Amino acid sequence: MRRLLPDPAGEVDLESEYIVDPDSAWHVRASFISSADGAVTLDGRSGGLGNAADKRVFGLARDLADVILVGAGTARAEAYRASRPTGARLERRRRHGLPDAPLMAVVSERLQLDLDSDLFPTDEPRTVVITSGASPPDIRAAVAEHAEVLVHGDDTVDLTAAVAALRRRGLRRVHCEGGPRLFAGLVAAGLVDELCLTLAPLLTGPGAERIVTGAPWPAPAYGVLRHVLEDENYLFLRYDLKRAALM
């Protein structure tokens, strides 16, 4: 993979390109892939848009995180499982002083979750499910048999409170993997520090969502470009986002 900006280079060390400042007390990174015409999925899944380099970057972002934050819809569509790194990826986590496995945190309003799936392992760390007080109490009780349940917000999930709860646990590095509604809510609340966006050289046509969806924002969020990498006509963009609530 080569670097186009800021300083062109024929081959780069990906870990150096995506490392988070070790002195940063708290960091929320979001990762997405999009087609050139704005689609966030192909045939209903984001994985259909990527190439091998995109998978390497995505895996690296996971390896550098304390917690993986994902919406329930994305977890269902992408058949999520709890992350249990091995080999070089496990060694990387230990080298950076991270726990052997990242915590999985799933945001769900309706708790429509497959509790028998690999997203809810029996070993540690247990998956955390973040919901609101509006979710059905009987379903919450059933979920609590397979995961730790956190309730933040009355009618909808209070993302600010949820993220604060993760921070209080000492989880300093959050990797948000979508979906578009969760990402939009986090940006609107001023909770995202960084966006890593892979731009795929594909035109998929009408129909798919963008990387954000939901209620309109009163103003755009602004990003500062950190780097542009390239591999097989895919562009890998890293932006710092201004931490300011839009709502």
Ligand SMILES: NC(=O)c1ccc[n+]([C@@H]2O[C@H](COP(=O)([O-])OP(=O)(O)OC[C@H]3O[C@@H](n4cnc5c(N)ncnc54)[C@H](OP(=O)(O)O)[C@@H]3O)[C@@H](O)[C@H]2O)c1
Second form
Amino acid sequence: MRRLLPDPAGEVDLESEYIVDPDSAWHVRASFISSADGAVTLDGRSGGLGNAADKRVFGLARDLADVILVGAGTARAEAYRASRPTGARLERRRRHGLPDAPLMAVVSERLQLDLDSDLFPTDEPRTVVITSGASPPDIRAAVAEHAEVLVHGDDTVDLTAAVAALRRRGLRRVHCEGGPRLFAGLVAAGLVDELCLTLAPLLTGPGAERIVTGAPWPAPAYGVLRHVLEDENYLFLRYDLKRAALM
Ligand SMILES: NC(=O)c1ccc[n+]([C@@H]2O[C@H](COP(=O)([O-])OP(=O)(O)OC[C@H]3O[C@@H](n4cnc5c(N)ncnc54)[C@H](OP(=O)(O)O)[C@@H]3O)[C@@H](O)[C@H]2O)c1
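For comparison with the form predicted alone, please write out the form predicted in complex with this ligand.
Let's see the whole complex now, leading with the same chain.
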């Protein structure tokens, strides 16, 4: 993979390209892949958009995180499993002083989750489900048999309180893997520090979602470009975002 910006280089060390500032008390990174015409899915999933380099970058971002934060829509569409790194990836986590496995945290209002899936392992760390006081109490009780349930917010999930709760546990490097609804909510609340966006060299045509969906924002969020990498016509853009609430 080569670097186009800031200083062109033939082959880069990916780990140093994506390292999280060790001094940051708290860092929320979001990762997405989008086609050149703005689609986040091909045939309903993100996988068809990516290449091997995108998988490497995504895996690396996971490896550098204390917690993986994901919306229930993505967990359902992409058949999410809990991450249990082994081999070189486990070794990388240990080198960076991270726990052997990242905590999985799923945001859900309705709690329509497949509790028998590999997203809810019986070993530690148990998956955390973040919901609001409006979620059905009987389903919440059932979920609590398979996961740790955190309730933040009365009518809808209070993302600021949820992220603060993760932070209080010492989970300071958050990797948000979308999807568009969760990401839009986090950016609107001023909770995202960084966006890693892979731009795939594909036009998928009309129909798919963008990387954000939900209620419109009153103002745009601005990013500062940290780097641009390239591999097989795929662009890998790393933006610092301003941590300011838009709503
Ligand atoms: N290209 C990419 O990089 C990429 C990345 C991720 C996802 N995707 C794609 O995006 C699609 C899913 O989109 P999506 O917008 O449904 O994804 P999502 O944000 O993962 O899921 C939305 C669901 O998550 C819960 N949720 C999110 N934000 C919430 C909030 N603030 N408060 C309460 N609940 C919240 C709700 O769950 P409940 O419905 O359970 O209440 C909501 O229906 C899939 O097709 C997936 O493949 C693409």
